[in-house]
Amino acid sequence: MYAFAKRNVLMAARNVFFVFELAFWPTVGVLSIGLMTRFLDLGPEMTAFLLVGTMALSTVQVCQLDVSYALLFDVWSKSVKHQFLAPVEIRHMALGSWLVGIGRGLTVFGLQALLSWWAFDFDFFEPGVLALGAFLLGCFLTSAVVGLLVCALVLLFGTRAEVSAWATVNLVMVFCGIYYPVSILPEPVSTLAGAFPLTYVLDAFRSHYGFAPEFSHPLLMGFILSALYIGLAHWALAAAVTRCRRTGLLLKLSE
């Protein structure tokens, strides 16, 4: 686990394009948003509901985009191979990096909210820590997934599927409610939107800034979700890594 922690620690700090990830893009996301609610004069309980989106999509990406890093180094190094031949098991790639990308969607999520209260005035702290402290954790929990989703992906169908590193989330979000209830979603649509945790993860903390909860028990749902979904794309990726094997793709991802 510390191997792979810190493997993306120092990948991070020597390449100067993730402060993009780090700082550009969320200041850009907060920014974009915050001056639409300005210029469509809405009310504060509105512009809550689109910043809390802005950030939980900020937050979520800054964060799986590590955990898919975990394999996305080798695949570019041309090092697969030497990974797992490495005495080391799926859920050591998986916690490390998923641990640097709870520090990095921390700092993303600290620099969004002070952004958010110097130019909107707009306190993300209002709720208190343990509904945000909930709210952090369904976002990490939700990266989880994604991120593992990513590497299986890639070692099922190679380079191919690097892209999903970076569009998986966007397609997720379309579900979850980013900016709007999923209950304006047309069937079954809005019944999809349902399975994913995340959805329910928002809906509890907007409950927090006036709006009323379309799920019932919406935490205890996104937190069983979550846990479910986090064992079957472990799953996932392990049988992924054994086809990889078994096909040659292993090898041919490496040199």
The other form holds:
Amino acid sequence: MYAFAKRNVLMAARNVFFVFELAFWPTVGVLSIGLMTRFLDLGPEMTAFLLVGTMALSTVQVCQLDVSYALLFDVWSKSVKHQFLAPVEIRHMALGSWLVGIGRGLTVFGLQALLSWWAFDFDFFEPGVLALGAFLLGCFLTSAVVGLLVCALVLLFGTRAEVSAWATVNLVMVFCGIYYPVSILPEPVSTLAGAFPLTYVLDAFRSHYGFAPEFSHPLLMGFILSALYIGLAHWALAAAVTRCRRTGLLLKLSE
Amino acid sequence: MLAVEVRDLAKTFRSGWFPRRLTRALRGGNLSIPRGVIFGLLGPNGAGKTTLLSILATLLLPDAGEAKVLGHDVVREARAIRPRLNMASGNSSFIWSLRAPEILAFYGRLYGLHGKALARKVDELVALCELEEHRKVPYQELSTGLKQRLALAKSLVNDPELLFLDEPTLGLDPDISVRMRAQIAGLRRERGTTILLTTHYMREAEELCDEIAFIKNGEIPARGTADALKRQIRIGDVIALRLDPASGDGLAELPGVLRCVFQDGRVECTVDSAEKRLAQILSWLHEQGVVVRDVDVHEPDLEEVFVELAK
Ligand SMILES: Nc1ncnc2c1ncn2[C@@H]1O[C@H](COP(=O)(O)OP(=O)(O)OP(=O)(O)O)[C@@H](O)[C@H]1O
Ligand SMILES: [Mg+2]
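So that was the form predicted alone. Now I'd like the form predicted in complex with the partner chain, please.
Let's see the whole complex now, leading with the same chain.
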């Protein structure tokens, strides 16, 4: 587990592109959304609503990428087989890289929180440490689910599926109500939105900024769903690994 | 106990949706390899060597048959054998931007090493594979020879009891190949590692391996020591004679002579064993009053056996 964590850190330190992931895109995201709220002359509540969404999205994305990278690094360098030759389980791989993802996610979040406090007078600590902690944990759990699913997709469909590492967050954006409350989604999409744990986590955090919660016990729901999906995603990944061993894709990804 | 035991192992690859292509990579091979030997798998391209190795290394699940490695079934007890084996292949590749010690440390950790033990192991392997001067070089900037040696080093991180080497000298220059081979031989000598290696190079197999198996179209038609294989194929030894007068009529009828051809004024007799037949042929020629100007005895090398078997 520590091995995967260490490797993700090393890779992050070695790659200039990661600076973009960690600093550039999140900054651009917060600034553009923040400026949009100014242009539209939105009140502080609306600003809070949108900024919370933006920051959740960036945090989920960065943390999720780390989990995906645990496999993608190997796919890109064609060294997948060495990892599956070793006596490690996918949970070690996922957990190790997820921990680094949390670290990077917190960095991104901190940066964005500072920016939005400085530029748009938005106070992230207003709901209290506990609520903030729950919100972040919710984001990271969603990242774990997405990351595991990306890994599973890559193992099922090969390198063609690696775009999913960047595409799946867009799905999250649409369904979890990053920029709008899910209640404005038409049926049956809004029901579907209820299946995403991040929807609840956002709902819970936004209720601290004066938005009436759309769900009862949103945090509880969010965590229960996250746990369920992490279980399912882990199972899916394990099944994908077995399938890979059967079809020989594991070898193809290594040559 | 046997290091490897394979019974009726079969594997068919399916690829493409339409048309669906089936490749029968292994069709019921049988093989057993004792512990402590260097065993060679020889065969033409696409024979199924990599497939067999991958199944034994638990990277690939077989369709049918049974394979046991170090006494454990490769499908049901994969977890039990993974810590005890390792694999390196000629086309191995690692994360480009990491340096050799970092790569070794990563894989060391995957095998449960940490702290001082890990650092010691990494240093030992870096020294063994002569990578000291290249400690700070990212993987992508290493030469092919160094990459290959790093692959070998990586396969030793867990001191495996059984080591699979898939074309370990692929693409290496002769000098480095020789050193690589010496290193492989040293592994068995010093650590008692059982080694199963595949190669296209007959010289390599002849030099390194205690025993060799031929694999072709997913079947294993022949196995044995290099000498035994040559005998089994019966391509025989060749005795070339320059005679005066230049006629070898009657030679072909002698016992043990398989065939005789005349070429550039020389008679080339293929015999079952040059050792046994040479004296016999010479004395017969002497009786016939033929003068022998020149004799040349040629034993077939594994290369010829390979060509013969691959036909
Ligand atoms: N992952 C895969 N998917 C589909 N077919 C495969 C796969 N791996 C190997 N094959 C096919 O199986 C057959 C045996 O391949 P294998 O790689 O075992 O041969 P090999 O003896 O190692 O050959 P080489 O000397 O070229 O390395 C080949 O026809 C190959 O095309
Ligand atoms: Mg091969």
